[in-house]
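This document opens with one chain alone, in structure tokens, the form predicted alone.
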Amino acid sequence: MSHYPPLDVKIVTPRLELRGATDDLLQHLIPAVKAGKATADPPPWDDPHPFYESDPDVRVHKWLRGIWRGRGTVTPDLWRLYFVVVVDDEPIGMQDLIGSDFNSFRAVETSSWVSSDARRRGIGTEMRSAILHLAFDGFGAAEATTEAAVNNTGSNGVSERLGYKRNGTSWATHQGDPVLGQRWLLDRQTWLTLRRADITLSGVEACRSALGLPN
């Protein structure tokens, strides 16, 4: 335990577990940052920018910066859930929950990232599946949102496959280059029709309580 709720949510699914970010699982992916393996082709939307910094010191100084000022900034108006995605044992990448006036909408928007190395494997699908399982079974989410560039075949795929539909686009930068967005949404009934039973959370209650959500 970390004394700290939303690093103590963990979602285990057949395939993998996210885990509540703390330093010590980070300190795991540095290698994966470090080594430029957090980025993607085509890629997203600069976040967490820090990925894109030619120095990998500074690429890894400013992504951990980055995740401890979220964590440190958490309200009931606003609030980052940081994961580490581990699969055998073994933490591959991130899975972000985030809530912006989740008490007056319940949406909540999903951001995340595979290590190069362990791409194409599935573990996108199931990822998503098992922050959407937090999202709308723990915490009473309404709907969901993400985003990826349209030519981002994997992201939009994932979206895609676990009913998602399109929501319009919008333009994003790229270290200062245009990039043109595909969102998508997935509401409660829709997810509820999909809804897998081999997903598991704890640490869900006090987590709530933390981020100020309504009972």
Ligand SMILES: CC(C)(COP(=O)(O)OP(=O)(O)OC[C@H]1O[C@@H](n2cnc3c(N)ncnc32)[C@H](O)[C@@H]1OP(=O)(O)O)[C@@H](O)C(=O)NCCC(=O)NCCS
Given for the second form:
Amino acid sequence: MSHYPPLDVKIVTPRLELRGATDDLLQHLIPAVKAGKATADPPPWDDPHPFYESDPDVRVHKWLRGIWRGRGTVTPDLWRLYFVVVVDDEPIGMQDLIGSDFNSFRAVETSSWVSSDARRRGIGTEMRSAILHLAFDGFGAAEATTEAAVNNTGSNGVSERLGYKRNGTSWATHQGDPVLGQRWLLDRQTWLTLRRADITLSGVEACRSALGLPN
Ligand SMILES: CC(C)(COP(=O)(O)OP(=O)(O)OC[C@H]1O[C@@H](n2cnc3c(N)ncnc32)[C@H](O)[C@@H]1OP(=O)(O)O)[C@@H](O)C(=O)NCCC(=O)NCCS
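Let me have the form predicted together with the ligand next, following on from the form predicted alone.
Every chain and every other molecule in the complex is listed next, the one we just looked at coming first.
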């Protein structure tokens, strides 16, 4: 228990846990970030991104500073919850949930990575299911969106498997190169028909208050 509600939310599925990204848990992810296992080829992130930093120590510093900044920026206009993905007691990636003007739009975005040596085993799909459970069941979201380069088979594969619909495209640069992004949208009605009964949430009420969500 950290006594900071956004860090005390926990989501448990049959295969993994999402735990609030405390500094202790982040420490366990540093070897993966240093080794470049948090990113992929082709580069999946919009510029600028800490994972594109070539010096491993600077990469870790920028990545941590970004999370600390985000953890400390909790307003009704913008909040971001950072979770560490834990499988068999081992931290292997991160799953974030972002709300922009959530009280007006009830829309969330997600962002994630899994260590490259743990991909293609269904973990990415399971952790997205977990965060969607928090968004729709815990926070009463109306829709969830995400976006990935059209050539990002992993991220787009997860969105497709979980019932998202294609929702247009937009341009971004990835390490300076223009890349077309595929946008995806999952609405509440579709999620309700697909919702899982084997995911449990804890610490949600206190977190809702801390984020300024209406009752
Ligand atoms: C996106 C990411 C989190 C997905 O995690 P994952 O654990 O590999 O995902 P899953 O195993 O649940 O895969 C889901 C589906 O995506 C597709 N997929 C995943 N990786 C793929 C690949 N390399 N090639 C082809 N299809 C792939 C498959 O359809 C897969 O289902 P299948 O294994 O039954 O065929 C992971 O690839 C990752 O960390 N990528 C780097 C960071 C990133 O791109 N983040 C998103 C930025 S927008």
